[in-house]
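Here you get one chain, nothing else, as structure tokens; it is the form predicted on its own.
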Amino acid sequence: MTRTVTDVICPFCGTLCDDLEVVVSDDGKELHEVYNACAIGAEKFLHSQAKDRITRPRMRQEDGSWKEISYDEAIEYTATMLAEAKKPLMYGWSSTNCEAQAVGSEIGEAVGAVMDNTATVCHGTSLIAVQDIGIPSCTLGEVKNRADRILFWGCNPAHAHPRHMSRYSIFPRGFFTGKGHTGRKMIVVDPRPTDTASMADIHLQIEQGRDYELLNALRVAFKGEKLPDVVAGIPKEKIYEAAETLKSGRFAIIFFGMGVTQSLGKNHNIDEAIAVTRDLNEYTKAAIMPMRGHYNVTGSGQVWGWQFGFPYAVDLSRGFARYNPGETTSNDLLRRDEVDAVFVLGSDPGAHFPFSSVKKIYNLPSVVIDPHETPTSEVCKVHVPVAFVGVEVGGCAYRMDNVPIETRKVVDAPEGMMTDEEFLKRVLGRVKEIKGV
């Protein structure tokens, strides 16, 4: 016999879809089917049932082979490594719950670590821009119910956030958007002809790295001032058309991704995008929102904001919180050989960092906490598998619009497996014993 768990939260991307239905066995030990999820979200749930899943910690030997160790041994290695390091890097924190992030922050404070999350290679520039000039934003619920002008800039939600358009931004019928997608106008700014761009009413195929120029041109076009014939590869007629389309709506929203946060200009691009939103508010209601990737990278920034006052790249090595992106960010520290141990939880720098940084991690004492086998687990000295957050254990996560949502447990973890929070609490206790605090 089976039972269906409804209103399950998907722990894949920052959209945090909350309408999944999961079929599990009566005893809660097996997961059979997942409904309403995108292909990636469904695979995350089903992967928890993989026959070849690693369920016990393991330590890499000198010849490259793995030796299974107990959780107690993994806790001892991790605590000793962090306590003895002069300046450990504790990276990741974007695919776990806020409760684990809070315990991890206590460890970081106890050992004088540098705490950094995946925003460092993603939306960190957005956070700098928000600190510079603030952000006029809204919730995804307001987008669904009010927005009739949607602008996607440097992002491809059709692939990266597969249900974003159907749940909130393009297709759903809301309270004031009863016609669904037929009542909305969609603009995409992207140098690539993506699947999202193929659905747009206006596709501005910008030249790579010239986002700042086009953003500035939109501000000029809003005021009806003269533009050069071509800006950033876009004819001026098309820029005027996009500007008028945005001004003519009742509620406009700009969603932006790494195509603009990590291109030339970086945080200054986002400064200008926020200025575009501010200007647009002179004609209609407008808001702007980053498309966050990992499902709880937003929560990581929130937790550290409460505890340290900064959302990422927090250096605790001097006994107080410092923050200076470019100096205290993970890749800069690794390249300058400024850290002497690496702890990774809830991310995969082995897949996303430059080769030079991954090589440094390989040569340092290192631990990765992850239910999956990843490129990072292949370069770290110890790999500790844990229960899937949002599948085998609940906890708080923040959606991309900064709305906190409680994720749900739907199935039991394999017998004897620890959760992120349990493992971190044990490590924190042992660190305090070693340091005598």
Contents of the next structure:
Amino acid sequence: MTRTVTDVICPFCGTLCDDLEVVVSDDGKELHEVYNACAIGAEKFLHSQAKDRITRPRMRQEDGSWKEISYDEAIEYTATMLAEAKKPLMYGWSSTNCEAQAVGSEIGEAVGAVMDNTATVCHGTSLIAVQDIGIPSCTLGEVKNRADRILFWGCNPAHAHPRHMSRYSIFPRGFFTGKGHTGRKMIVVDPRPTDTASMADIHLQIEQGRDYELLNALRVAFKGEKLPDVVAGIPKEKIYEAAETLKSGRFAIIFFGMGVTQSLGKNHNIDEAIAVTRDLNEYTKAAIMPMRGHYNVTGSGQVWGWQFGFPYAVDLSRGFARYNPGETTSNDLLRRDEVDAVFVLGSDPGAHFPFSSVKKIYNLPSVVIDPHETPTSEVCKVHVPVAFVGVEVGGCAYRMDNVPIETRKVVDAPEGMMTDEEFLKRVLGRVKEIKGV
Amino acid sequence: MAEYLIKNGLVFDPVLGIKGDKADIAIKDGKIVETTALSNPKVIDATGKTVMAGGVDIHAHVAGPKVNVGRNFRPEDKLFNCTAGHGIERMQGGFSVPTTIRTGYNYAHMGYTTVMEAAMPPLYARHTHEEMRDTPILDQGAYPVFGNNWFVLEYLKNHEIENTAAYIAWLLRATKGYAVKVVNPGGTEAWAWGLNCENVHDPVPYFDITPAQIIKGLIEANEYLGLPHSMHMHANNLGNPGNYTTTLDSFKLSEGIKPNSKFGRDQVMHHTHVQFHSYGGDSWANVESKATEIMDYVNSHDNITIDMGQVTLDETTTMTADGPFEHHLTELNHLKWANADVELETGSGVVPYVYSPNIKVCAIQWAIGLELGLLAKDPMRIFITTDHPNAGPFIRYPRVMKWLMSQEAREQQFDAFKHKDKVIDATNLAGIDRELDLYEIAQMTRAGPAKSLGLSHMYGGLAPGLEADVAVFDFNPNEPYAPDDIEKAFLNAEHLFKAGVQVVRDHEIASNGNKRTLWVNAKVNENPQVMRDVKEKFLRYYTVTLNNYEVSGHYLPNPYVIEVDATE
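Could the form predicted together with its partner chain be shown next, to go alongside the form predicted on its own?
All chains and molecules follow, beginning with the one already shown.
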């Protein structure tokens, strides 16, 4: 017999869909089917059932091979490494729950670590821009119920956030948006002809790296001022048309992704995008929202916000919280040889950091906590597999609009496996013993 | 649990009616007891020192999404004031929006033990509870906002009080909330279209209802349920010249309604941060104080309580569910602006602000707040707040006390204003020579707010049976003192007990306490219509499912549930 668990939250992307239905065996040990999820989300659940899943911690030997160790040994190695390090980097935190993040920060506080999350390579620039200029935003339900002008900038939800358009932005029929997508105008700014762009009413195929210019041109166009014939590769008529489309809406929303946060201009692009949104509020109602990637990268920024006052790149090495992106961000620290140990949980820097940074991790004492084998586990000294958050253990996660949702456990983890939170609590206890706190 | 005897202190307690007489306070098993009940107490010598109950803050923004926006988008607020952890103290940072850890410690240092978070967007209730969980020492509760909620708008359009009450009961339970908060009723919903409701008769777009109907309906629903606290109100038209008429119009909606609560409160409306709602004139050029008119009304109507919202002349961070006001503010000062509209429920905005003594309007706002406090005939109904952090950070409460207690201190501040004469012309403060005493301060910071919250059976006094929340301040009002001595002493309690645990010893944090989260569980008769409406709205318009909405118990590791039965 099987049973169906409803209202399951998907622990993949920042869309944090919470309407999944998962069929599990009666004893709660096996997961059979996942309904309502996108292909990536479904795979995240099903992958937990992989027969070749690693279920015990392992330590790399001198010849490069792995040796299985106990959780106790892994805890001892991790606690000793962190406690002895002068300035350890504790990176990741975006694919775990807030409960684990909170314990992690307590460890960071005890050992004087630098706490950084994946925003450091994606929306960190957005967070800096928000510190410059603020951010007029809203929840995704406001988009569903009110928005009739949707702008996707430097993002491709058709592939990266597959259910975003159907749940929140383009297709749903909400309270004031009874006509669904036929009542909405969709604008896409992207140098590539993506699947998202192919659906747009207006596709501004911008020249690579010219985001700031185009955003600035929109502000000029809002005011009806003169533009050069071509800006960022786009003819001015098309810019005026896009500006008029935005202004004439009842509720406009800009979603933006790494195509604009990590292209030339970085945080200045986002400053300008937020300024576009501010300007639009002179004419109609407008909001802007980053398309956050990991399902709980937003949550780690929130937890550190209330504990330390900063959303990422928090340096605790002096006993109080400091923050200076460019100095206290992971890649800058690694490439300047400023950290002497690396702890990774809930992300994969081996796959996403520059190779020069990955080499540094390879040469340092390092631990990765991850249910999967990843490029990071290939360069770390100790790999600790844990239960999947959102599949085998619940806990709080924050959606891209900062709405917190409590993820659900749907199946048991393989016998004897620890959760992130349990592992961290044990490490914290041991760190306190070593430090004599 | 240890027993304590606080001996020979100068006790100020409105509950026992002690006005600075020497008395002993006994603590056993977390409660105040008769001194005869102690067997082997630790003795605290409080000779020549002031002893009061733990402070109760009825209105502060200390936890939740907009507070965290304030922290994360203002790294400059941490400049020069990050503190390393030591002993049991964890690291702290922030001035106007401190980290949760600092919030707990700073309140404790001021002798406060209970603090209410004044606006919780229901959809973000989890976030608010996570922050409260991580705030040490303080007992806390949070007020979910109702004044722009679609369910409320639709029920009250047809004056369906019973349905509104059933919905309130459901939402309090789902969010683990404490009271009914209303912020710019109708206006924040209008703001979702970039509009506003500036007076109580402005129609709310689409919903065919007015703020007046919302206010009156929510008071009636609140009394139908008999909740511990009354409806908690932030009226329309906040912060605009000439808005005192809107405030009076809002007050008047409570007329003729009697409190129906077993929790000992006498009011049906608590109006918050009234300083921001007491302006005359029709522009910033001729804005003037209407505190006298406001206080004439409050003094003569005993079914209202208010708090001050005192401007403290600091650089701070404004934050409110009054979305249109924050947009107005950013247009005024051109500083950064965050906004967050919340589906079907509410909205909010955050903007930094500098209350400069060199700006005439800021100085006028400063004077208006103090006028409210000094014109109060019944200090049990007018409470000290700064609407933290909107008019200033809560760590200025001792400074507000100094201004209320010392005409000399007020004159010093007047002399420091760039536009002193214009400020005196536009306000009445210079003509008021009243100086409050510590008994009145205890009414305005302890007994009064506890009573208004319906918590006088727990907090606000030193009578046997109450929670053992006791503060000892190194201040002797019987000896000569300078005004600044008041601020110094009340910013730095010598001892503080929270539920019988000594959390401050010799001015140092000695324990992280055992904080509780208060929430109200109101039982109502089954209401199939409301439950059907809830299911329908979640299915069609919310972006989380109904089954993922309720805050589960693990967000409240130490809950204190107040049961209310409205099934009769």
